[in-house]
Structure formats: C-alpha cells, structure tokens
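Here's a solo chain for you in structure tokens, the form predicted on its own.
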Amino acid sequence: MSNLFRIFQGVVIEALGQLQAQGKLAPGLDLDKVAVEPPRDPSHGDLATNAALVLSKGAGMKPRDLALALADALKAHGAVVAVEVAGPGFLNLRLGDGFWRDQLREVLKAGTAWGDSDLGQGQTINVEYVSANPTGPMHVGHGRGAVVGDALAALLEKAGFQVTREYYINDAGAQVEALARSLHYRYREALGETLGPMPEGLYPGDYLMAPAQALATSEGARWQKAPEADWLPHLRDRAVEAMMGLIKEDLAALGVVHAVFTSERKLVAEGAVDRALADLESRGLIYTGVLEPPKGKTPEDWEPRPQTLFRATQFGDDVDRPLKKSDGSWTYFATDIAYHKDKFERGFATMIDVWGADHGGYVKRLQAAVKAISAGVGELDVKLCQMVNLLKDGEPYKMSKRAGTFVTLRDVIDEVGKDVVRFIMLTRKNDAHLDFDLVKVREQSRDNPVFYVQYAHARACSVMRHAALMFPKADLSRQALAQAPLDGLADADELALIKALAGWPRQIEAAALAHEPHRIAYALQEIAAQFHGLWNKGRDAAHLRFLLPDDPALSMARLALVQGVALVVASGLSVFGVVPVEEMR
C-alpha cells in the first residue's frame, strides 16, 4: 500500500488505541469514520484528520479536548514535526522534509507501478461500454463512451480490482431488420440493378457496399428475387457480422479491446428472458395493471390498457415498468433485465454500464431491476456520456460521406491519432458536454492539455538526455537515483512537486472509488503545471536549474525529481491507454 493518507489513517487509529490503553479514551468506539485527507488549504499542513470530531460524542468528550489528547500522541511519530488543533476539532499535521524526500525514493523504486493499489482486493467488476447498435460504423459519441469505459476499466485494475470489459450486441429487434434490408438493397445494386435513392428508414451510408459485394460474390443471385421471409434471417446475420467486424476494427484503432461480447439475440433464443421474468414473477414482482398517463402532455396514441408490469417502485423507481409491448413481444427493458441477471449469475455483483446521455431516463428502472434480480446484492452504476461537439478551428465539422449522416470515429482517429482522441475524451467529466476541436488539439500551448502533459514527459526525458552528456560516468537509472542524497531538494516548489507525486496513489484510489477517470487528467495537468513552473524558475534563477555542471550531487537530487515526474506522468497516461512521448515534434 502506497497511499500515504491511508497509511496515516492507520497511524491515527493506532494513536487512538494507545489513548484507550492508557484509559484516556473510552473503549469500543466506531473508528470507521476516521479519515485522513489533505487540508483544504495547503498552508495549514500536509494531512488533516476528523478523528476528534467524529469520535467525541461516543467518547463523551469535547472535540477539542479529544483533539488535544490525540495531538500529543501523534507528535511521537517520527515523520510528524507539528500538530495543531484547528476550528472545532480538526487536527492538521505537518510532516518533515526528510519524509517527503523518502517518498520520492519510493516513487523511483516503484517506477510506473507507483499508484498501483490493493484497494480492490481482487473484487470482480463488469464494465460494459460502447455496445453500439451494429448498424454501421461508430460515431464520435460512441468514441467517448469507448474511451471512458476503457480508461475506467484500466483505472479499476490499477486500484486492485479484477475487471471484465464487455460489449452487449443489440442484434435483435427492428433496427437489425432494417440493416438486413439495407444490405439486400446494396446486394441488388452489386448484382447490377439500378434502384435509385435508398428507401426511407434504411441505412444510406456506403459502408454496406463491401459486405454486399462479398455476398454477391459468395452467393450469387440466390437472394435477389427471393421473398423477404427467406432472405431476411440470413442477411441479418451477415450484416451484423460485417458491422461488428467494422466496429471491432474501429475499436482496435482506438486501442480498445473487449474480453466478452454478449449477443442479445442469443440471450433471447436461449430463454434467458423467460427465466429471468419467471423468477421475478415467482416472487410477486410482476403483475398485470394499468399505468397512469405520462406526466405533462399525454401522447395522442396513449391508452389506459392492461399491461404486464414490473414492480420497479419497490426498488426505488418512480413508476412500475412495462415488460411487454402491445404486440406481445418483450420490451427492451425485459431483455435488459435478463442480460443483467446473466451478468450477476456470472459472478458480477458490481456492474458499471457506460451509456449515451440520451438513455438517462432509463437509469433508475434498470438499477431497480438489478436490485430485484440480485436480491439486493447487486449494484449498478451507470455513467452517462454527454455529446461531443466536433469542431475544426471553431466551426462545426462536416458530415462524413461514408457514414451518410455523421462523422465517424475512424475519421477522427485518422485525423489526429488515437492518443489525442483518448486524452481529449477524458479532459471533462463524462456527463459534461465536450468540445473537440481538431485544430486546437494540435496546438503546442498550455491551453491544449494533451500537449501540456505530454510536454512534461518529453521535457523530463530531454533533461535526462542532457544529463547523460553532462555526467557521462553517472548512473542515471531510477534505481541509482533513488539512492542519491536528496537533502539538496529544499526549495519550496521542489518540495511541493514531491508532495504532488507522493499524493498520486491517493488520486488513483479516489478516482477509482468514484468511477471517474477524468480526475486523472486533472491530476496530470496539475503535476505538469508544477513541473513546467519549476523548469521556468530555473531558467530565471541559475542556481535552481536541474543540471549544475559544478554540483553533481545537487544535480543528481534534482534528476531524481525529474525522473519521478516522468514516471508519474507515464503511470497516468498508461491508465488512459496513451503512450508517453520522449520528444515533441
């Protein structure tokens, strides 16, 4: 465990135990709420604990009295140089400079594994993301969900969870039948027919031309004049297979690989929906009833008819939810219940789904369903991804001819590269709108977060290359630098940067617990800003430069810090699936 805040939480709890052993504090207190965090104002110290505030009532003591007693116990710790009681009973701790220099040594020893955590204890988590309908190539919005889900999975793995990346193939229903008809249309064109504009309701992009030509080559005119009932199932399967191949290629170009693909059609065919709903019915959670009219303006086609309903309100939803359509077929909700029951039965009590924001109204009902099918054991967190506004030098980007109606994800990857796409998609929280300007993401300025963070890594690598020339006999490996004398790191900004590197494991754990990978982008930008600021400080004051030809010992200490920055930036970029650069072009 490298999260120093969790380490000092243990120190505080141990000190409380000492007070109990001395009879100064009542035994049997609930210590679960004792926390150690950074103070809101860094000038107040390095660590803050709420122990006196949360324990005072149970201890029968005033918070300040308990805080004073705890302060005396904590002063005995070797790393603590000052403890002060603030406000109603917060304790602020200051740690010695030697402690922070030792933290830098730990960063160097760990390398890019710095921040790896045992927090998850191997708990299994299913992260389902992308799950785009297999009706064509992915658009930029799908790309955001792909990156958020993939980075979240990597973040959870770094925090010690066992993660399965999953894609749900929506290969049942009207949309794939429309896809099959679109393929048949292109297939007839491939056989030489002149058909004119594609009919309304089909998929007009030219991405079906290659599969249609392949079908014409392999099966000839077999399906050209056949009745729809004969060719629809076969062409549906061929079309879905072709589109999933296209989607997987686009995902691979983005660096995204799923371990599991689950077919909706297969789930239905194997009776998963029937079994899941039979289980709910046996527990009295399904009934026939009439729903109240929708709030607001009632749709013209709404009628108060008896429906098969799930008692979603028993599990936190606003209304009970229909399971069958008017034609007797299952609703999408019914198949989603079966799918999440299947996940739970495969061992995933914790599930994370990454969806587009247009599905926001669907969240509460599916969370209710997960509670029901898992008898309250299962937990579903849904991350909604807002729209991506694609721009080119401030103007909306033109549509893609290949897709017909939208810019494809592959267009954007080909334009700016995988790593830029992945980083930019994580620079804002998933539920906030994101502007993606294809010109601005290439600018070499502080306003471009991709450049700013990558430049920090490249600058660190540049300093190390110059050091190798300046000190040709020195061992500049991270292992050797971890053993160098570091007492020369005494400038306030040097120590502040070390503290930021030392806090990296906490950043990883906090982001993993919140299921918010964008926090890592913020943390990387902050570390980059501190590093660039320190470099600029050395440019203005020669004695603060990283490399001092006449002072090899101080140079080695500063190189240890430079290497530490490079390692932490690389650690964060690895979570994002982004390759750190060693030189900027």
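Residue numbers count along the first chain shown, from 1. Owing to the predicted nature of the structure, the values given are computational and were not obtained by experimental measurement. Heads up, when I say rigid core I mean the largest set of C-alphas that superpose within 1.5 Å between the two forms. Compared with the form predicted together with the RNA:
For residue 26, the Cα coordinates differ by 2 angstroms or more between these two forms after the core has been superposed.
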The other form holds:
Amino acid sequence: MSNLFRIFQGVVIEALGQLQAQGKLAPGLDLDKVAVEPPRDPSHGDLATNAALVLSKGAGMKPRDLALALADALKAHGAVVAVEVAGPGFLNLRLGDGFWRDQLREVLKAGTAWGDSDLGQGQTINVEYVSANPTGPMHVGHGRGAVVGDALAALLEKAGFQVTREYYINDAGAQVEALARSLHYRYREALGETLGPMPEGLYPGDYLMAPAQALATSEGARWQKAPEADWLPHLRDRAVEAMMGLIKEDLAALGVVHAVFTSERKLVAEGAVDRALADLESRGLIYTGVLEPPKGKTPEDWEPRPQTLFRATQFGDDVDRPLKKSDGSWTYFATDIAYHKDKFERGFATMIDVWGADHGGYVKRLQAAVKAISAGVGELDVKLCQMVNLLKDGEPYKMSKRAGTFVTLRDVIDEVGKDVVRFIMLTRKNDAHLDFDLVKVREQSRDNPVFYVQYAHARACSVMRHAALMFPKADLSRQALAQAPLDGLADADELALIKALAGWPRQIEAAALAHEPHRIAYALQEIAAQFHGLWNKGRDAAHLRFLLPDDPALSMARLALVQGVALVVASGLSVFGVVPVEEMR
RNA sequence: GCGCUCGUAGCUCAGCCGGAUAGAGCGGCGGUUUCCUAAACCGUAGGUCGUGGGUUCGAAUCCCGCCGAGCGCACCA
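Given the form predicted on its own, state the structure of the form predicted together with the RNA.
Shown next: the complete complex, the earlier chain at its head.
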C-alpha cells in the first residue's frame, strides 16, 4: 500500500487504541469516520485528521481535549515532526523533509507502477461500454463512451480490481432488421439495379455499399428477387458482421479493445430471457396489468391494454415496466434483464454500464432489475455520457448527414490523433457537456490540457537528455537516482512537488472508488503546473535550475525529482491509454 | 405532469463518499522577458456556490420546497 493517507489513518487509529488502553479514551468507539486527508491549505501541514471531531461526542470529551491527547500520542511517530490542534479540533500533522525525500525514492523505485493499489483486492468488476448499435460507423459521441469506459477500466485495474471490458451487441431488434433491408437495397444496386433514394427508416449511409458488393460477388443474384423472409436473417447476419467489423476498426484506431462481446441475439436464442423471467416469475415479480398513460404527455396512439409487467416499483423505480411488446416479442428491457443476470452469474457483483445521456431514463429500472435478479447482492453503476460539441476554432462544427459534413469518430481520430481524442474526452466529468475543438486541441498553449501535460513529460525528458550530456559518466537510471543523496531538495516548491508525487496513489484510489477517471486529468494538470512552475523559477534564479554544471550532487537530487515527475505523468497517461511523448514536435 | 442529469468568478470548468479564509485556466488590469532546445513568465482584481428552508460542532457538498437549463417518459434501442 502506497497511499500514505491510508497508512496514516492506520497510525491515527493505532494511537487512539493506545489512548484507550491507557484509559484516556472511552472504549468501543466507532472509528470508521476517522479520516486522514490533505488539509485544504498546505500551510496547515501535510496531513489532517478529524478524529477528535468525530469521536468527541461518543467519547464524552471536548474535541480540543481529545485532540491534545491524540497529539501527544502521535508525536511518538518517527516521521511526525509537528502536531498542532487547529480550528474546532482538527489535528494537523507535519512530516519531516526526510520522510518526503524517501517518498520520492519510492516513486523512482516503483516507476510507472507508482499509484498501483491493492484497494480492489482482486474483486471482479464488469465494465460494459460502447455497445453502439451495429448499424454504422461510430460517431464522436460513441467515442466519448468508449474512452470513458476504457479509462475507467484501466483505472480500476490500477487500483487492484480485476476488470472485464465488455461490449453488448444489440443485434436482435427492429434496427438490425432495417439494417438488413438497407443492405438488401445496396445489394440490388450492386447488381445493377437503379433505385431511387433510400426509403425512409433505412440506413442511407454509403458504408453498406462495400458489404453489398461483397455479397453480390460471393453469393450472386440469388437474393435479388427472393421474398424478404428468405433473405432477411441471412443478410442481417452479414450486415451485423460487417458493421461490427467497422466498429472494431474504429475502436482499434482509438486503442480500445474489449475482452468480451455478448450478442443479444445469442442470449435470446439460448433461452437466457426465458430463464431470467421464469426466475422473476417464480418470485412473484411479474404480473399482467394495465399501465396509466404518463400524465401531461399521453401518446396519441395510447390505448389501455394489459401488459406483462415487472414489479420495478418494489425496487425503487417509479412505475412497473413492460417486458413484452404488443407483437409478443421481448422488450429491450426484458433482454437487458437477462443480460445483466448473465453478467451477475458470470461472477460480477459489481457492474458498470457506460451509456449516452439520452438513456438516462432507463437507469432506475435496470438498477431495480439488477437488485431483483441478484437478491440485492449485485450493484449496477451507470455512467451517463453527455454530448460532445464538436467545434472548429470556436465555431460549432455542425454535423449533418444530408449536407455531407457528418463527422465520424474515425475522421476526428485521423485529424488529431488517438491520444488527443482520448485525453480530451477525459477532461470533463462524464455527465457534463464536452466541447471538443478540433483546432484548439492541437494548440501548443497553456490552455490546451493535452499539450500542457505532455509538455511536462517532454520537458522532463529533455532535462534528462541534457543531463546525460552534462554528466556523461553519471548513472541516470531511476534505480540509481533512487539511491542518490536527496538532502539538496530543500526548496519549498521542490518539496511541494515531491508531496504532490507522493499523493498520487491517493488520487488513483479516490478516482477509482468514485468511478471518475476525469479526476486523473485534473491531477495530472496540477502536477504539470507545479513542475512547469519550478522550471520557470530556474529562469530567474539560476541556483534553482535542475542542472548545475558545478554541482553534480545537487543536480542528481533534482534529476531524481524531474524523473519522478516524468514517471507520475506517464503513470497517469497510461491509465488514459495515452502515450507520453519524449519531445514536442 | 413525473423522473434523471445539472445550476460555482465575465467565459469554460474543478471542488476528493460534510470539514478550517471556495480553486484553476481563459479573458481583464499591471508588469517582466529570449532564458537548463521550448512555443512565455510574475503579480492583481473578480464569487450572496440558482433560491428559500432543514439536518450538523461544521453544508458548494446531505434532505425538502421553489426557479431555470438539458435529456427522457407503454409497446424503439
């Protein structure tokens, strides 16, 4: 465990135990609320604990008295150089410079594994993301879900969870039948027929032309005049296969690879839906009833009729939800229940789904279903991704299929590169709108976070390269730097940067627990800002420069810090699936 | 009408399962600058955290009402 805040939480709890053993503190207190965190204001110290505040009531002591007693106990710890009671009863701890320098050694020893955590204890988590309908290439919005899901999966892995990346193929509904008809249409064109514009409700994009041509070549005209019922299943399979091929190419271009692809059609064919619903049925959670129309917005063709309903209201949903369509087939919800039951039975008590925000109204019912099919054990977290506003130099870059300015995910990746796409997609909370400016993301300026963070890494690498020239005989490997004397690192900003690097494991754990990969982007920007700030100090004050030709020893100490920065930036970028650059072009 | 997501500085947004004087970038204002290759740097002004209650030692954070924005609302996914 490298999260020193968790380590010191243990230290505090141990100290409290000592007080209890000495009869200075009441026994049997609930210590769960005792937290150790960084103080808002660094001048307050390095660590702060609320122990006295949260325990005072149960202990029957004034917070300040408890704090003073705890302070005495904590002073015994070797790394602690000062303990102060502050405010209403906070305890601020200050750790010695030597402790922090040792933390930097730990960073160097760990390399990009710095921040890896045992928090998850190998617990399995299923992250389902993208799951775009196989009806065409991915657009930019899908790309956001892809990046968020992928980074979240990597983040959880770094935090010690065992993650399965999964894609659910919606290959069973009316949409893929429309896709099959669209393919048939293109197929007839490929065979030489001249048809008008694609009928309403079909997929008019030209991405079906190649699969249609392939179909015409390999299977000839046998489906050209045949009745729909004869060719539809076959063409549907061909079309889905082709579209999944497209999607996988797009994902590959983005560096996203799923471990498991689950087919809705296959799930239905194997009877998973029947089994899941039989299970619910046996527990009395399914009934036939008539739903009220939504108040204030009654659909025009509303007709009260009995439906097969799941008792979602028993699990926190607002109304009971239909499982069968009027034609007798399953609703999407019914198959989704089966799918999540399947995931649960495959060993995933914790499931995360990444969806577009327009599916927000669907969250409650599926969470209700997960509770129902897992006897309350399973947990579903849904991350909703808001829209991506594509801009070009501040102007809206409107996407319109008709005007031919439809921008696919692939277009954007080809234009700015996968690493830029990935990073930018993670610079906002998933549920906030995201502006993606094709021009600004390539600017080399302070307000372009991709550049700013990459530049920190490149600058650090640049300093290392210079060091190799300046001190040709020195061993600059991170292992060697970890052994170097670091006493020279004494400037306040240097120590502050070390503390930021030392706090990295906590950032990883907090982001992982919250299922919020975007926090890593902000953490990286802060570390980059501190590093650039330190570099800039060297411009005016020559004695603060990293490389001092006349002082190899101090240079080595500072190179340890520079190398530490590069490693932490690389550690964070690896979570994002972004390659750290060694120099800016 | 109901539900979901949200409402923080002029703009774009952070704010870590409640914590100590609310942060960053851009923009504004005032300076500095060609420097370890580095496309700048330093300083400064600016906020009733939509609003009204409540819980708490303590609320931007949790609960309720209201206002406003986006999304969704049987049988599409």
